[in-house]
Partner chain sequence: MSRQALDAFAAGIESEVLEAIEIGARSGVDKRLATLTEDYADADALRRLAGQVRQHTLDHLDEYLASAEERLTSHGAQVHFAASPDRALEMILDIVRASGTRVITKSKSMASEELDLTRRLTEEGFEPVETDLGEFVVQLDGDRPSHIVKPIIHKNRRDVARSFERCGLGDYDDDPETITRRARAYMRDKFLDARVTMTGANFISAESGRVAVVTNEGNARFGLAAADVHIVLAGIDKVIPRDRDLALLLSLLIRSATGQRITSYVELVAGPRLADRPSGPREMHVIFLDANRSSVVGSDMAPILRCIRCGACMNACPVYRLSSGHAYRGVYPGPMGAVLGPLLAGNEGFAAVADLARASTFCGACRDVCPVDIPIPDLLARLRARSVREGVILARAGVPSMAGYLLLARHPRLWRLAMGLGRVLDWLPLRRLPLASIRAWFDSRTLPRWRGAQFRKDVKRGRREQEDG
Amino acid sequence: MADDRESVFASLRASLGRLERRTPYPDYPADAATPPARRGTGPGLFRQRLEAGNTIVIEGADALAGLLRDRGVRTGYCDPDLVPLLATALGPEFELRAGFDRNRADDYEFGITRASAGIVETGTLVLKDQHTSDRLGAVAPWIHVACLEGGRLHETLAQAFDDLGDDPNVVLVSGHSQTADVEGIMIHGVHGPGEQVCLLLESEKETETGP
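In the form predicted on its own, the structure of this chain alone:
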């Protein structure tokens, strides 16, 4: 199977290598594919569209502690860079583990990672590998909390794509995992978290300059 796969990709590379000049992408406005009704910007509209897609939006560590307490969960994975920010506010009743043990995935009741950006047009969170400390920590627990700094918003999906760079893996999250079988029965949490949360954080610029 591996040899067949390499054979296919080798043929593709050889085919592209024969091109003297690749056709450039056409120039087009970033909102060319955006319906007029979906155009807009700002954190208020972004929040509205997140919530319309079943993402829970909260602000501050106290709100996060209340949500986790309401769900009856106490143990979860947390991005190591976020532990100092959240551990003190959450207190000793919550155990934040800075490492994700793949052999004990069921032990993690929630996962807290960083989001790279948000997309206003679709109410989407962008999770790049370069900002995601452990991808399993974002997709394996039932509750995923994506921490997004204010100001990191793209107006359109096209603008977000332009900002992807050469990151090898990017996950676009528009609400919690949900799928329906052939009988139309909706099932949550099969392909990812059963609850998606966005924790809005102040940006470094906002923290430095103040109101």
Contents of the next structure:
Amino acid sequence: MADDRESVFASLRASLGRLERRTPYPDYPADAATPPARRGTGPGLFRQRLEAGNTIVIEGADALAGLLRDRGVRTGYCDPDLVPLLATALGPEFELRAGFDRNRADDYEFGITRASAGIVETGTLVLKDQHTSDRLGAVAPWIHVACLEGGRLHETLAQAFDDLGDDPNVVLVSGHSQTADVEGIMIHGVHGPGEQVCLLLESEKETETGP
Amino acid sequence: MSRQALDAFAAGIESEVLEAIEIGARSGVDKRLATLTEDYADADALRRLAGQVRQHTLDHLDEYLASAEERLTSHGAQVHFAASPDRALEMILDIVRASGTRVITKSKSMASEELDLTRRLTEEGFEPVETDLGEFVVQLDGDRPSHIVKPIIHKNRRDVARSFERCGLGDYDDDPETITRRARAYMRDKFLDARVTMTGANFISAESGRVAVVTNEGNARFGLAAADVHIVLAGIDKVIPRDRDLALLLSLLIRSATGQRITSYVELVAGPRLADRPSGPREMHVIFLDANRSSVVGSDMAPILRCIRCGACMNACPVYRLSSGHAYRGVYPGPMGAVLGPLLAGNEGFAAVADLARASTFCGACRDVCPVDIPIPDLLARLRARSVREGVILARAGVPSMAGYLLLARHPRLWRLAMGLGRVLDWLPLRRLPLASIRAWFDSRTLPRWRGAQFRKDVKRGRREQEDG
Ligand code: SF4
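Swap state to the form predicted together with its partner chain from the form predicted on its own:
Now the full complex is given, and it begins with the chain already shown.
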């Protein structure tokens, strides 16, 4: 497809050629925008921030079974790698499907996939493509359960951006899907999950530091 | 013409619309302020820092743009450059035709408004679906967004419920939750049908090529899970130097736009999906739109291109709040639109929108809230000067002659005399003077009581006090 690359760059260079002085890149710490009160790390603080930001936090497969039972749901998508672990723990009451059939998208009442890390500053789950078995399985069902194994935590947003690697698609998830488009009234569950759950599979004994 | 086009538009707005805008804008102002004050001891220092990062990028845009292109290409994305909105449209049409899709899901993108994209795709036989709830309502109504963050700030729930009913999305029900559930159900099928999804970009990192898109609804996320082809349409000004700048810029953007610390979703897309994954786009196209931006960099108007589209300046602007975004007659409303609109219109289009630079009281609220420290009032003043230099008639409408002021300002004695006599103005029926421009001016303003000559008196008194020790 022919495009206008040359003319755009020629115009840019002509315009920039007029500049006598170009603004230098400022020397600043990458976490300059992390508020002092939101510093600190550790599973406890992370959990607190997740909950404050509309993410439900549970620990262990029993708690998951309790939550799903409470919501009255039994069929969902599950990352194939997690099926052996969770199917036994959840028992026959729940049907975990290891593939997401897009023609039957409404059949999946929940979706279970892995999270790659967490961000303490903002109470955020990091979903990288390399750890997400199926993007649709994570976004389409009403309930999304993100399993965070080993509790890999970044203290700040800046640290998380430093760790993106070459993953083609990283999603930072902070709470459930929501909108305030109609009269500014907050409604949850627009296109993404109406309930965001973080399942901590083994809480790491990290040292807790306060803000 | 006796009044500015914007004033004429504002005079005809229904009070219900003004009320909706006032409530929406005020809540934006309050939430932004609450979060920034709670989080930072010196938010102004951060605004200046972010402004410098953005200005640095613009001053080296040729290098950063080339770097972003190189990185994206190395990840398997296809990069295109469009000199004009029409050229961008041609490129989009080529891509969607090749994909064989009919349905195209779209996330919010102001650049796509520059192309009038939804309407034009529909004319070409496609079914574009605006998936942001606010933009969806705009599409149902054949309307235009009136705010860059809250597209339907001018509508209340009853308007939305009527639109849903009219378009067959259920019986009239103005409960926001019902409206949202209906939109969810309708849109899911579209997401699963569409082979192409489009997003804008909040930022594109020159270092990694990563495209950052923020949403709360999860529409971009669903699109990026369900479609085969992802098209990003972004102005060339969206580039930033490095990934590390994302922390600073996203933190300020989100706090300024919605008062949140982070949105529900931040998508960071660097290329097509991993080959062994079952879902996500196999093909990614990034279209960089110029549309006169390249002629603005390097000029004294370049700071407007630092804009990160947070909408804070319109929330804070008394003129926007009393006139609505539609009064700005273009894609970008409010103070930033009054600067950007005339510049993007190019030399040929400038005269038709040059009057927008008059849509300001110069109170400076826009400059004070801007997360990238854009001196908007200075830029507006430069545009006003340009419209005078170029003799733009439209921009002069309703502006009383300044000849009298010029005469007095050049003759100090006359000035002193006039200041002394000015008290008479308090008693004259100025509103009734048979001069159209004066009448138009008084339509929306009241003169305060005369306080002329006070400054000279104060200076004299100060001097005397100094002499007396
Ligand atoms: S000009 Fe500044 S305040 Fe206005 S939208 Fe742009 S970044 Fe926000």
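By rigid core we mean the largest C-alpha set that fits within 1.5 Å across both forms. Source: prediction; values computed, not measured. Residue numbers count along the first chain shown, from 1.
For residue 10, the Cα deviation between the two forms after core superposition amounts to 13.6 Å.
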